[in-house]
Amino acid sequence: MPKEQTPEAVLRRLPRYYRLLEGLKNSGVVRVSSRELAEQLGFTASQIRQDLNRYGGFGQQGYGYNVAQLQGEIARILGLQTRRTAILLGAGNLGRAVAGTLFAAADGFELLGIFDRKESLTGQLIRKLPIRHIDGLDEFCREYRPQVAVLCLPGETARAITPSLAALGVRALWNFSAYDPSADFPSLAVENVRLGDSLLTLSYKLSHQKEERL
């Protein structure tokens, strides 16, 4: 891997990367050309393989990309092979969501407890996993050492928790707040998701959208 930090462009793009071969493989294909991969994702051929590259490329010339060591090489950039335990705090509509159909999905990551300070919540089950209260938090960190927390908290709750969840050993926060924790906590690995500003970029694209021409 290069010891240079990867741009975050590329990083937004290896989880597509990932996800595509992940398909490919299971629907039987054995080797694809980075044009093929170009015309499926919506980039050029030339950034895939340039991207890769930053990696060793793992592509042969006139064959392409064997697409079950690639997907296994794109796993080991990304760290899947490791194995990320996670908590997540918050058992909302989202934080329901978040632990029932993204984590799901969450290759390399286990969720390990679900928190929320409501007593009314306390026992209820979300993938079979008991909402548990919030006041047996740091017990739990302590037992289990979770390095991964989900955030579906407001803002402010946010902000109040994380320098507990810092203090208690956490690594990461997957953070789905108003809240952006980078700043205050620069030793903590986090990734902000904006489903508004989502929403608004797809408002943009909606706004310059060409007009399709009968």
Second form
Protein chains: 2
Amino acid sequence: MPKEQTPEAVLRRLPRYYRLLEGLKNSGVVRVSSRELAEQLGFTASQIRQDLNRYGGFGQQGYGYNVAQLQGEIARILGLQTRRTAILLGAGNLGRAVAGTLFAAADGFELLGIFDRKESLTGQLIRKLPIRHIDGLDEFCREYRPQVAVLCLPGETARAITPSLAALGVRALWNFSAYDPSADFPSLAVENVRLGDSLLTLSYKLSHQKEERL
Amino acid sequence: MPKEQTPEAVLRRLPRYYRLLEGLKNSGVVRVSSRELAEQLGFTASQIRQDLNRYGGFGQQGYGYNVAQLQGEIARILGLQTRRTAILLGAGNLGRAVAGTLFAAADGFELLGIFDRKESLTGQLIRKLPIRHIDGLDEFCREYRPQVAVLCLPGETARAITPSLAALGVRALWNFSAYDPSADFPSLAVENVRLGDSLLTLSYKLSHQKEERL
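Given the form predicted alone, state the structure of the form predicted in complex with a further copy of the same chain.
What follows is the whole complex; the chain from before opens it.
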């Protein structure tokens, strides 16, 4: 059990551990050392031991970690044992791509509905889910009580709709918009995906790249 | 000037500073305190002072930071003064959404070409750029020498194409695929965007949310 809240940096690494261990488990690997995990992930072995020790340290000196046990424990820490229901707002290219990620995830998330304001999209299918008009959002939420809303909307539209979502019982936002709801809605769980910021980070990395070739 | 390499956590905050300062500058704000930045960003004021002191500390006790000067310095640190040329591989929903981000960015990135293996897409326009068939990639790269490749491809396709990209002089990857090129190509600058991992992070946040309502 974690003794305190997981720091942001550790939290960013947990999904990496989870995915790798899932792959190892599916390949029939029973035990893995922190050094082997380090080679696959590009973190140091001591970093990995330090991270995993937060959760009780499932490793045995010289024997490594039990893959299935560690993967199960990280799944529990990530909350993947609980089924989550989600709606997605905005059925443009981004919304469709993100819907694909949700369908592929199968880590406890279930997409219940997709909404867009464009009437020409209403009824179109994404996988087997029909796009609904945004006017039906309130009624849908009152009936199906989705816990998560995925915002694939422009910033101003996201800002305008977030109060309704909170009032309708949505507890978490997977937010791809330029609006950051976390300050206005401290009780919501918010995960912001900022593609523009990621591009700036790439620019930094490119500028500070080792100049191995001239 | 930074004395040493920027840690990953600081690097993730730099784009946030940059965007906020850009907004302030465009609104005509001349000076800003670390406390005001903290309120907008949700970091602590001391965190912000510590981050910015890495780069010489442009603030004056009691006077705050000069907005334009600080923004310019962060732009320099992020390498935004340099024009970057990019190609995008994979013109599905994700590729189209990411192309939109690149077009909107205007922070020194220029998208030169979009490629897909689907012949039915060849010639379709995204904004004013025609989708090209992937068979023309080598010739295009030899002529235009793009520095950045954006991988909106399945993992196995991304893995298969990365050696060619490196051989063709591409120096950086903005990678949306499940394949992580950083271990195989240490000389490339790689920025991975892992949407699936972001979803797991949301699951964690939702599980550890303060239970303010029952």
